[in-house]
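A lone chain, given as structure tokens: the form predicted on its own.
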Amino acid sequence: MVTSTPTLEPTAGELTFEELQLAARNRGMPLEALRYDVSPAGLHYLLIHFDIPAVDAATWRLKVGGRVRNPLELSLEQVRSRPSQTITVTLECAGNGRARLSPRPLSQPWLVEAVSTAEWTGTKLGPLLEEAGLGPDAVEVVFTGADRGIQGGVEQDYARSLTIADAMRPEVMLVHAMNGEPLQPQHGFPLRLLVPGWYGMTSVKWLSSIEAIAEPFQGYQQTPAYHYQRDADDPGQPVTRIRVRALMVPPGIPDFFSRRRFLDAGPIQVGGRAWSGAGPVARVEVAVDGHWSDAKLGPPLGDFAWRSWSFDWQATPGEHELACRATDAAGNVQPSEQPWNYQGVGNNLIQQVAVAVR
């Protein structure tokens, strides 16, 4: 039994020697693969929460239980013989920008690099929840992964729920395959949940169980973690759909050290992405030093997926900083300021690429 935990206050010095193992053991996605429409698996942002686990697929089983009235029990063979389709799906981590904030709250110290998109290929969860027949009470289903570990003074396998009408969706899946292969170990081998536009943390990796329950649950990464809190104190909001974003892959060359971006006068096209979990891109602008404009919106790969955008500059000796935000389609607008909370998620904040033009 686990009795305490360090306290994780927000912090506005150097980054700790904690944040720096959590950097080393994953990854963002450099942002020049904003040009691939679909990420490579090896360029795929990654989060591992705890460890990844050691699945043997022969023996691995997938339990679907609880408030049903058929209790299910699958092999990989038997997820995978099921009705299969394949989405292409943007993902983004909650922590996304952390670091950026001021204090910083104490977790992965993400820069912006936390999204990527695949195709995912597996079967809808709602079919499977049909035929495992959902009691009349029950009012959540549980995701629980073989990922193991300690956090908040809890040992804990990594659980999350969603309700019943979430879960139905009919974009909520569970995947097998990414980009035509098998899952990587390391993004959930070898089955895991797949729910679009919401934040990655739902998406649980590693699935060994699915339960149906009667009460909201209760577990940790349901609650307290992934909420939008004011302070320690504050019970907040969960975390759930993806805040509208655009990112540009900077252009130019780089500084080694400092990644400060240099580029030659003349006729340039700065380019990237931008996606939400509300709704589709409406509308992408590019700042040249603060002056804003229109930048043009590529063809959409999916309802769920990012959208490239263009814009043509005339750079022109000096320095000059470039920026460019979004806008969906249900009117919300990323932020020039970024609201502060304690555990330091959902961060749009628009992105500022600084130039110096030779």
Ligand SMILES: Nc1nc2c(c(=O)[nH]1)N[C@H]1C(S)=C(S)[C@@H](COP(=O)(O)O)O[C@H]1N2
Second form
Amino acid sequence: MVTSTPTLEPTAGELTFEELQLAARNRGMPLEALRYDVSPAGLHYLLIHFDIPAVDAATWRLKVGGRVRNPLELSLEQVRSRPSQTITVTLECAGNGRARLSPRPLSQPWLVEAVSTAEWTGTKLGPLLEEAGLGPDAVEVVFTGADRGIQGGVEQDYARSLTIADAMRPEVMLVHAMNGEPLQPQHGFPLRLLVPGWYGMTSVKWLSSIEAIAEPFQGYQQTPAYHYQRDADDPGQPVTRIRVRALMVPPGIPDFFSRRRFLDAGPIQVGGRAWSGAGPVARVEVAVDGHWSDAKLGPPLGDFAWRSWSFDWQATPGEHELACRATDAAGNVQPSEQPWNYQGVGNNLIQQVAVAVR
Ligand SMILES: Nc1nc2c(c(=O)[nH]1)N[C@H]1C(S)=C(S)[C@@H](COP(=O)(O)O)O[C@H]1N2
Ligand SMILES: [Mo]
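Given the form predicted on its own above, what does the protein look like in the form predicted in complex with this ligand?
Let us now look at the entire complex, which starts with that chain.
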């Protein structure tokens, strides 16, 4: 085990060079791409903790082992020839919105653009685990990627676990294709886990092994990472499902440097997407200068995909503030004040967009 960067305390200071370095590697989805039902693969956001690993598809094998009766070793061809399904799934990074927290946890400094939707093709995980035959003492399944690095002073392969019950859910898949093409290197080629409805960290890329274990997994990315903590000493609660959120396609045209929005007076349709990992989106509202009205919901794209919404606005000259907020079927609604937590995860503050109407 190597010790490098110690735990980083949140800062109220200027953006650091290290954050810029992460932001330049891990792109967000430009918000104008909220207009697509399915994000073109080249616009899908990216979050890569370490380096994109070099994987040779010809020699790559998926190992399924640990507390199982029949350990398996599968080639990519064997995985691809299993029963296949394609589902449209919205992924969002748990750190989305982190950059606006104050003090700001030092990590990937997302504003709000760490969300995208793709059509993922692969095979259900459950039947594969049944073939391997989970032992009676198995309580969790650990998914390990081929990428290795150091975080929080701990050298590690990127790894996360799911309980057996979560791993057996019918929507949990091993996916080898995105938008009808083999996975691109940055999205986990040749195979990744996909856990619809959960924040992105759960969908382990560059999958190399699946291991059933008899005790809850204690790897770095499981704990302490991805917990809602008050401070460094708080064990916190694990981050799981995506919190409800709506975002809008930025209206009008931007100023190059500030990204401030300008538009012409008259009728304009404001629109965007809304999603939740806790059930379908039930309602989206738009506020113009603090006055809320219901937006129109578009057709659902699937149980785990964002939903479009639109709102007709008669734009009048002057400065205006637009906002949008979503409510899911479970009754969760976005907060109007920024909640804070030590890792800066699970932020779903209502988005506000200032526009100048001419
Ligand atoms: N092996 C591995 N899997 C990983 C990651 C990683 O760094 N390594 N990042 C996770 C995080 S934090 C997110 S948000 C999603 C991002 O998936 P994408 O880059 O395909 O959008 O992948 C997850 N899976
Ligand atoms: Mo993430």
